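Presented below, as structure tokens, is a lone chain in the form predicted on its own.
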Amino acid sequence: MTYDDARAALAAWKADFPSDPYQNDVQLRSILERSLEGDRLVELDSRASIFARALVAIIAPAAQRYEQRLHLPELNRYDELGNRTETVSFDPAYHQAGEAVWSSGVVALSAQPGRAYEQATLLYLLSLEGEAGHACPATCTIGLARALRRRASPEVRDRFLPALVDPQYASAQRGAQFLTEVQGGSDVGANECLAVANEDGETYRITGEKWFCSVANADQFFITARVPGGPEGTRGLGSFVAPRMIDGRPNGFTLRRLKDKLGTRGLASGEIDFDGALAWPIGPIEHGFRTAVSVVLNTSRWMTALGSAGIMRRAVLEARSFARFREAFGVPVEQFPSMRRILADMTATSVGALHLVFALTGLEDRIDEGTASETDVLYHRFLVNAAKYLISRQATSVVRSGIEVLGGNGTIEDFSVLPRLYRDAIVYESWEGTHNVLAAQVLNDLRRLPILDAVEENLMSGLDRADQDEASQALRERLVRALGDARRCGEDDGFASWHFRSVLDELGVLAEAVYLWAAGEVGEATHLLAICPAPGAVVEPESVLAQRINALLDAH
């Protein structure tokens, strides 16, 4: 192969791209089919085809420009005169992006319960091109959006949802969430932040800092903030929506400065400081933690996990099709086993993914909309956390994999769009929560509450809808085997300490291959169970293990 052969080839390769990713998507379209009907069918299907097309023809482009140093958002502490602004400004790239991001509805949506679906595709399709710097914006927007319109009143709830809802890029605010605080991070409950009442009753005062706040350029803050003389702890914890700007002037804060991040870097994201900061409070004050929690920590849990998603779809079309058009050795190196076995991974991990997330989002549809179950709300608790738990940590293995195919070429920023999704997905893994934090969630809920009779009840099941054949029932045991040990975590602190984060990543891989199963897709659910082997039969005692690694440690 000539020169000029080899930049053909490349030069195919980056044309092969799919100019509407979602009409390409298979895998996707069956599982919208299979969930919705009609109009409503219909209406997304047109809807994700448009959108699809601008992620291509604007959004790319834009993030390619605005996501490299030179074009990061930057802070601007004054304007010409000496006023105070603490604005963000950003390239223009960034707000060409923004329109594209906007007028898809994929926040608007969020005015009308029960449109989850049409949200997590969108959000799915944007991911293609990572965060981009509107994925985190968009998804703070619609949590915000949501814990106004399930739990603030009457009156608070129209003062600041409208804005949110606007489906005009120029003319709609964007939301944001503050909750981690520099001595607490993912204790919530160490949070020392201050909201004091004002005389009228009605709203309050918030003074202190606030360590990771993404979306610094946001119009309206949700924040976590202590009410003296309360309980200690995440109950002493309320929610309050506080706009930027009060009379023209910023609301009783600071930017401190902005974050210097290994991914994500198209987002503004900094350090904000409060001093008697305006804000109203969104639901009764003693059950503000409950609404951090289960409105906006969870609807950013699941649509990271969305994201996350899309990144890994997105390495999976950029490996499959270099390989396809790259050549090694005169054949093009998919044809070699040991790519081909790379790329099988990545297929499988990716599909599985897919449908356990989609999975996740026919809970959030049926709980915003009002007609879940109480066994969705049990399993939606669950799930929402391993589903990001598994599905981030998956999607940076994934992305990996896709530089391995590509070579010395993956790790070039202007040759690929994988670079990027790299450094997102590993910011990914570490948003709402560490893999830690959520596995611990997890153990604490399964002992407190029913769930892994949920969890029984929902992948069974699904099971019992897929053909019944040697292969299934393997995978019934196996799923057994599974709901056992976590049930043995529930009961035994010891053995939970050291053996829980692989049971749950054995449940989630399960839970995986059993919506793969329950489509049709067992090609796909065979190999993901065979590059997840299940844990031996025998474990090491927690006295064996602790000390191997220990030692381990020790050494290093």
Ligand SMILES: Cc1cc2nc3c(=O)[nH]c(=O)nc-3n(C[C@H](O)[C@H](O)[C@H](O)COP(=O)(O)OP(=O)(O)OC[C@H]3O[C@@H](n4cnc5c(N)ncnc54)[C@H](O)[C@@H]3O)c2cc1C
Contents of the next structure:
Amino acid sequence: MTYDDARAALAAWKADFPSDPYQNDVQLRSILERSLEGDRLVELDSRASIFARALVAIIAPAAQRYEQRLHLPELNRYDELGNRTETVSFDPAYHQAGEAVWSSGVVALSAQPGRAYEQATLLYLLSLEGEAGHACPATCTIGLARALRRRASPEVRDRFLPALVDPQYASAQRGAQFLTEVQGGSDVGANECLAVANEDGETYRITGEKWFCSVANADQFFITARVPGGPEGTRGLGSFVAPRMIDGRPNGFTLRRLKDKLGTRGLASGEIDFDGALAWPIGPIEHGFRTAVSVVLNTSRWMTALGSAGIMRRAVLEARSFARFREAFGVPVEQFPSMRRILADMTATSVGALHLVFALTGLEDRIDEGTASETDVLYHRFLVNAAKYLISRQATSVVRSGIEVLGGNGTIEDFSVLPRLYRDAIVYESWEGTHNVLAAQVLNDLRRLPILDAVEENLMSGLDRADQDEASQALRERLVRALGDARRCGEDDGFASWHFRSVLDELGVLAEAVYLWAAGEVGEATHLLAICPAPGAVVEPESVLAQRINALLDAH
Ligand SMILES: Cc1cc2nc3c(=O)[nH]c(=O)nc-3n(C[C@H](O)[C@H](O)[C@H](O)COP(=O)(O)OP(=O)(O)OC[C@H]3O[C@@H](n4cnc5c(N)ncnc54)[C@H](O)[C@@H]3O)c2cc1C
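Please supply the coordinates for the form predicted in complex with the named molecule, as a counterpart to the form predicted on its own shown previously.
Shown next: the complete complex, the earlier chain at its head.
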């Protein structure tokens, strides 16, 4: 092969990328066809196709530019006359992409309850470009809009919600969500930020610092803060909304600096000091933490799982196509069995994640619409944490495999999108709840609530819909074993402390396999189960495991 031939093959690979990655996504479309019908499906089909084309034509080249170090967001604390402004400026390409994202309706759809399938489809498609500077702003805005719609008093809702759901990028306001403080993100109950009530009986003044503030350019901030004299820990936290500007000036805050991040770099994340920012409570103070977790954080966890699934899909698209066009030793590299194995692993993992996250989306849709059953609500409580926990890790691993498929070229920033996706995927793993914290949340829930009954009911009924053969019987038995291990974790702290993550890994993968199986994707389900063997750790007594872990950590 000549130099020219090699370059022509690479150009052919680039040209192979679909102009409409929605129409090209057979799995996604069949999930939507099974879940929706009539005008709603037709409308979503058209909306998704228009957005997918804009993704390729507008967002992809824009993100390629503004995610480069030279064009990242900049902090402008003062204007040219020395007035304090606390603004963030972006490369013009950032706003071109923002126009395309906002005009898709992904955020504006939050005005109506029960539009989760539409929002999920658009966010998943956007994530083919990784975070792209706008997935987090869209997610934070959707979470804040939902909190206002579902939990705020009519006065507070009407004051803040309309500007968030404005479909025009230029006039719409963006939301942010600030929980994390320097003393700990996982331990939100350690929040020190204070909210002191004003005499008007309606508003509060927020003082304190927030350590991780994404969408630092947002127009409305969702803030957790404690009211003096209230209970300690999370029970004392209220949820508030504060506008960025009051009477044309920054509302009692200073932006200390923007963070220099591994990934999600097009998005501005800063550290903020609040000093008397005027804020309105979202619902009663004593329900503040519940609003923060069950509406705001859970929305973000769902969307981070979606984003991770989108990132995986992109890695699969890049790698499968590259392996067809790239030759080594005289043949396309996809012909090597060891390469076929990697590609199959990536594909099965990616479609498993897609099916799982859209099962979660169905629950989101019903909960937001107000039609969810009690079992739905319990199952959602499990699935939202389990899906974010599992899929965000699968994404990092699938993108890394994609980089391996592209060889040395896979590590080059301007050769493909994969290095950027890899950096974003790692950030997705930690924000909105680290793995240990999400696992601890699931464990805590299953100790207190009949969550495993809801998991069993949903997954077994999924299997009931599948063909009853020997292989589905094996899956059923594996599921029964995993549910038994999970129940034991709920009753036996020692066992849970060392084994629960393995049990949750297994339950998550089994859930992916069940949804694939129920959809008739038996090959994918079987492959996923084969590459994720049931965890051996569970058969080892925890005392033996604990002894070995302690000795190992002491020795080094
Ligand atoms: C780019 C980026 C943007 C972000 N943007 C925002 C934002 O806009 N708003 C916001 O509020 N936050 C934001 N965050 C913060 C993010 O939510 C936190 O990083 C995350 O919640 C973890 O908190 P932490 O970093 O303080 O980790 P820590 O709480 O210090 O945890 C450190 C380690 O300890 C583990 N750990 C903690 N508790 C336990 C436990 N009980 N059992 C076992 N292990 C445990 C964790 O899993 C983790 O591995 C952002 C983070 C990043 C990276």
